[in-house]
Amino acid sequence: MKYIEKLRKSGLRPTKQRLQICEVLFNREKTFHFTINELEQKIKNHTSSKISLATVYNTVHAFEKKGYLKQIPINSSETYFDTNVTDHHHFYDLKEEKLIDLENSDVGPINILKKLTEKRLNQLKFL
């Protein structure tokens, strides 16, 4: 099975749990971001297996140490990950909460003057 390698690479023992995290990380058109709750939610939406919260905790976490996603902290206390691994930028919608991803090449210079406590530009957050 395609996952069994990358679990492997990542230190993890192809469960037939972690292969159904794999399922709903990797098995997409679109890349897509998530925080470890909302990524619970669609495992439980996707199959009938139990799968353990500290499961999908350490799973993503060896993944993203891997290199198979990308971590982003948005506050103290929230953090989203990507399945898109490559080099982008991110902007956090503060209204509708979701990050929003643009490629390096949809952003030119920045040039901040001022020093900024909070780096909040129209109800956008760059991150």
Second form
Protein chains: 2
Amino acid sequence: MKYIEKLRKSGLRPTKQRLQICEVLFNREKTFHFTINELEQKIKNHTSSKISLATVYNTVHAFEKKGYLKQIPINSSETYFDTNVTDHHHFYDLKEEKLIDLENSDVGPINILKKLTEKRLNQLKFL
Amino acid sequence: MKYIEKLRKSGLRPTKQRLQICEVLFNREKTFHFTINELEQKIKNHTSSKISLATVYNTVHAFEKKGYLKQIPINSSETYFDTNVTDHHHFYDLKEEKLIDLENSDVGPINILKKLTEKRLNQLKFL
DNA sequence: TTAGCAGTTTATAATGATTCTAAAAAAGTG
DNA sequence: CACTTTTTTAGAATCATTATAAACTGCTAA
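Coords for the form predicted in complex with the DNA, given the form predicted on its own:
Below is the entire complex, every chain and molecule, led by the chain shown above.
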């Protein structure tokens, strides 16, 4: 399995559950967005063995901490994650109620005209 | 009271509770951000009579629906609202864990370089 | 002014995503 | 294999928010 090394290098033990979740999350062409419950469904469809909900939460947070997933700062009852961890923007389609990725190259530069120190800017997250 | 008319015009009955909440929210120089619990505290400090938590929720949602408040799309355990309903941006200060307003005039134009139809663009919310 | 209806408030229960807990299982190490 | 550490797990706990249903209030028409 190609994920065993990746996990070990990150200091995460390559358990059966983590490897299965890796398959579901990363073994595909395109990146995608998901909630924990959507991920649980995908896991169910993908494997016969059941993974506890707590484990799904644990794993997603572990992967996020290691930088393999990114949390999307959308205001929703459920938290969204993104397997695209490159620096990019999101748009939320109000009608279809789903997220759209826009790469940085799809969006022109955003210029902050107000005077803010460099240090200050680095600790700010654009919403 | 100056808020009676405003409420009536919106189709909201000017109840004692709503007027008190109006005082707390709108009778000030600057706009501000708040969570429901922060608002509840402010109400407690402002008046002697108690307003039920359910009423605070109801009122905030009613005001939001009428356009007097704006929900801020930040991912947090609590929902943030803004009394500044003008079209503007938010930055989230990761270190101080608080929101900062940036007026549109403080931020240069954001150019979407990807081809999206006009109609599509209107139903998108920038995150 | 008052009767009655619609809108509002309220305490409390319900909901639902997420986190906590503590015990069992699995992985790594010598 | 023995032993330590990490991980998994089911279920309980948490906490913001919403639903409920009864009491109350504001409004309006007679």
